[in-house]
Every structure is written in C-alpha cells, then in structure tokens.
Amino acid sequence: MNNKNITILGIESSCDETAAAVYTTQGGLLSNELYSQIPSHALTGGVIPETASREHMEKIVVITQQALAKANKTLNDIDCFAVTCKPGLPGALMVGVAFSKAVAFAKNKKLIGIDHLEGHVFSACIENKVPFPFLALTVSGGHSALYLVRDFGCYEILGSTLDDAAGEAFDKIAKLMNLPYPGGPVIEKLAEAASFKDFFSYPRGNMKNLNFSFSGLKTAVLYHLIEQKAYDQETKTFLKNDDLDFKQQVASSLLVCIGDIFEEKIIRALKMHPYLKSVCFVGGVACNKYLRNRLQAACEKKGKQLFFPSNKLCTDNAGMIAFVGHYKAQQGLFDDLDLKVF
C-alpha cells in the first residue's frame, strides 16, 4: 500500500452508537458521522443489546453513505476498512464487522480490526500534538483504565476496571435516583448546583494501586439512599423526587468522590513514571467539565500538560477508529476476512 496518502473508512458499532468516518494521510479526519441510540435506550434506562443490534443494522448503510458524502469520497476511493472488533456487545460488533467484511470483499480492499479502547487511547492525538510518552486515562460506560503510551500502537495497561466502570456507576446511580439516561450529564448539572461540594464522603476504595473499582461506591450510595429513606429496595422506587437539594447533594458528593479517585490515580502513576511528558483524559466521561478541570489542575501541579478530545471524539465514534486504522495500515497490520469479534 502506498504510504503517501492512505484513505481509511472507519466503522464503529460496539455499543449504542452507529458511526462511520473517513481519514486520509494528507487531509486528516474528513468526516465523522454518528447515529446515537440514546433516545431508544433512555426508555429503558440502559442499553438493551438486542435493540442496539437492530438499530445498527437499520442505520449502518445510511451513516456510511453520509460519511463518504461529507468527505467527498466513494467506496472506490477507500484503500482500507477499519472496524471495531473488540470489546463490546457481541451482536452490535457483529453488525459492523460483517458489514465491513462484505464491502472490503466486494471492493477487494484491505481490512483492519480495531480495539475500541485503543481508539479511545489515541483519540486526543487526532486534534492535538500530544508528546510521547504519555499517560492515558480512559473512562467510559464500560471501562476505566490507565495506559502508559510510548508510541502509536505501542502501549501497556497500568491499571484497569476490576468491576464497575465510572460511567456505569453514573448511569446506575442516576437510575436509582429516577434521573434520565445517560446519567453522567444529569449528575454533573445537579452537582454544579451544589457547588461541587462533598456532603456525604462516599468511600474512595483502594487508592494504593492503579486499578479502578466502582462497585463499592455504587453500593455505598444505594445504602445511603436507603438509610435516608430516599429509596425503597423492595419496590425499587426513589422516594425523594421532589427533594432537589438532596439530589444535588448526592450528585455533588458522587462527582467529587470520583474526581478524587481519578486525581489520586494519575498522581500515583506520574510518580511511578516521572519521565512521562503529558496526560490524556479520554472516553465518554472525559466530556465532564468538572473532571477535566480537576485533572488539569492536578497535572499542572506536576508540570504536565493535560490533553482531551473534543466532545464528539470523547464519546464512541468512528473518527478514532479510522485514525488508529490509518497508522496500522501504514505499518502493514491488516487482518483476514475471517476477523472475529470479542
């Protein structure tokens, strides 16, 4: 493949966003189109895998056509198809992978399977010149992890999710409080109204290592709600819908707690690896302005610059998949048409 100008079509369908993007060597990210299933899953307060798969099948052709049109490209212009193959919902992943395989075969083009989390790790590099090596904190609905990143495609995990991820904790605690899905933005808005104060001192968990565990925090909030007669466990009903102050205090305490955890883990990682030149905060939760500000202040104290993607590149998207596919194509790291999902 000619490395002078490679054109990549990226496909993302790991959970509840159907996305397609075009990335070229010379032009960078030319398009990054997305269909969000949030309105459908908001009705049930969380992602239903069968619903996600069905909507991916309905939208993937349309979204791909939109991405190509915005980039002023056709399928004949595409040199390689990059598609998320792991991790994610099996049925959702299969839609994107089957579609990409079919088009790659029909057009006799190359195919690359992409790790969704690798997409997040390098998403800040699309818009920023991030100096290597850097520390990446990836936080989303299903994953919270720290990576030591040496170069494109060259990284190692320093700490990962042991049970519930931060995004999942936001969503599940929001559901306990009868708040809309997704929970993160709603909790941040409530916390802001309470001036981001820590009212209830929820447990921070084990702060002596780089792994993440939010199951205990989620349980602690549940029992606190029960003790405050705010939640009936038998009927699974939130009893203080009209007590705005209480909801704001819970949300604020939760967000401050999670901010403390992230800040401590980053500081600990930087102490262990002082040669790291910068820090990236990526994933859907990186849209949270309070957490951005907390981590930016912490990094400045350590003399490190914090980078994060624009909001459209924080949430699941195909731009980051196309970007990773591009440097893998330059390295000749292609997959066969028997590519599996994980």
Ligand code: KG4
Given for the second form:
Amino acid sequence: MNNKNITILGIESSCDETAAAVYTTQGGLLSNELYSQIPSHALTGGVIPETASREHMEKIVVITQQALAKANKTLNDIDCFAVTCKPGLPGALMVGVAFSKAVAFAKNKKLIGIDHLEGHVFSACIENKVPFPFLALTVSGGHSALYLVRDFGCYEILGSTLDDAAGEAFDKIAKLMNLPYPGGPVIEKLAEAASFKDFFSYPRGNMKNLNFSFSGLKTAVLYHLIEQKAYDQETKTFLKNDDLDFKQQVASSLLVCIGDIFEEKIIRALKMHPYLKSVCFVGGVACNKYLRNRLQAACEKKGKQLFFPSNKLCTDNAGMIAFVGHYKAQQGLFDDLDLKVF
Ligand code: KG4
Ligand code: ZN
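Alternative state: the form predicted together with the ligand, after the form predicted alone:
In what comes next, the whole complex appears, and the chain from above leads the way.
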C-alpha cells in the first residue's frame, strides 16, 4: 500500500441500509452508494432483523459494484476494506463483515473493522474542516450521545442515552399516531405546519446532567393521547386519524421538547468544557432543519460554529465508514480475518 494515496472501500450493513463507498487520500469521497430497506420495513412499522439480513445479502454485491463504478475503480484498486463490525443487528453486521473478509482474502488486501458510532462522530469532517477539539452530538434511531472529540480516533463519551434514542422516540410516537416509518421526517413536516409551537409542554426529563432519556417522554405522549381520547390502549388504535390539527400540535410539541433537551445539554457540555472549538450535530436526526437551526443559533451565542453533514452523510451510509477506515489505515490499524461482530 502506498501510504501517500490509500484507496478504501467502506461497507455498512449494521441496520437497514446496505451501503458501499470509495474514499481516497487524494480525491476524498469518490462514491457513496446506498440501498435503503425503508420501504420493506415501513410495511411492518419497524426493522425486522431477519428481513434486514436477507435484504443485505441480496444487495451487497450490486451496491459494491455501483460504488466501484461511480468511483471509476475496480476491486484491484482497493488497498483496504473498512467494514462496520459494531454495534448493530448481529445478523445484519455479519453480512457486511463476511463479505468484506471474503473479498479482502481473495484479493490479498487489508481489512479494518469500524465502530459505526465512530463513523457518525466524524461524519461532519468529511465535507468540512471542523476545528478540533469539538463536541459531537450523535442522534439517530439507535443512539443519542455526546462525545468530546480531541482528534481522529481520540474521543470520549460525555453522556449517552439511558433508554430509548431520540430517533426511536420519533419513530415510536409516530407509530402511536398511525404515521409511517421512519417517524422523524413526518413529525418534522407536521410540526412545521404548526409553526414549531409548544402546545402541550411534554416533560424534558433531567436537564442537570449530560445523559439522555427519551422513554419517559414517549410514555408522557402516550398518556396524553389516551387522556385526549386519541388512543385506545386495549386495541392499540389511534382514534384521531382525521384530526390533522391535533397531530400537528403533538408533533410540534414533541419536536420543540427534543430541541430544548439538545440545546440545554450542548450548552451544559460547552460550559463544562469551554476550550472546545466547535460542535458537530450528526446521525439521522441531524437531517432535521428545525433542530439544525436551533442548535446553530445556540452554538453561535456561545461563540462556537455548528457543523452538520449533508443529509446523505447524516443517515446511515458507508462514506463515513470509509472515511474512518482511511485514517485508521494511515496509522496501520488493521484487523485480522477473524474480525468479529458486536
Ligand atoms: O442514522 P440513522 O439513519 O440510523 C441509525 O443509525 O439509527 O437514523 C435514523 C433515524 C430514524 O429514527 C429517523 O426517524 C430519524 O433518524 N430521522 C429524523 C429525520 N430524518 C431521519 N428525525 C428527525 N427529523 C428528520 N428530518
Ligand atoms: Zn447510525
């Protein structure tokens, strides 16, 4: 491997996206291809692990071919295969890891296992020159956490979710209201129509530390729906399908509540670590424009710049996996072919 120009193929299959990307030292991210299983999982209102594994197996070869073709590369050009090995659905992770091992072995190339969360943490650095050290708020369907990031590969967790992740709260509350999966984008649209006003003041939980807890919020919304005769718990049925105003008000109150929580935790973390130079907002929930705007304004008030990736790099993708694989390859941090999934 020529250390001056390394070519990485990134593979991601930890949940419901089958993804492949090519990243090179000189050209950056040359391709970032994805097959989303969302239409399949929308039918069941959430991810069914076995369906996810089966779809990964069907799509991984074709997505890899697409990523190589878009980058104008062949497998022979790849120096190293970087693959998500944790955390995620074990069966889904195994598809990407087994595939990467097989190709790395066949082509006699290097292999690196990547932590999916590390991918999200550094995802805003792919398109931006983010000043270190920075604070990273990673929020998606599976995780909500705050990281103190000193350098590439050098970071520590300041706070994480004690139960549900924020994206999971959006998805579960959307499901209660008979809205399609994934819930986040639908909630955002409904909330916008209600001008992002706080109608119902849902509980913010403990704002005095850097951890997150969204399961209480989900329960509070459930009880509110029951109290408003909008939800029948016995038959698990939403009863106000035709009441658009009500759905908009719930969505808006929920989004404002989550915005308050993120803003407060970021301000608290910046107060505790005033030397931090910038803030990154990453993960699927960082697609949310209302949250981006609010956090941008809050960070500006503290004299810090907020960075977020473009939408394609917020939701699960292989570009962020290839990017982390690239800096690990530069440091010679390779794995053996007995790489395990977690
Ligand atoms: O990062 P991601 O693709 O997958 C995980 O690693 O979980 O994030 C998916 C999550 C879902 O919960 C989805 O509802 C949420 O991101 N999401 C959003 C928006 N777009 C996606 N949440 C709020 N607003 C959005 N616009
Ligand atoms: Zn993710």
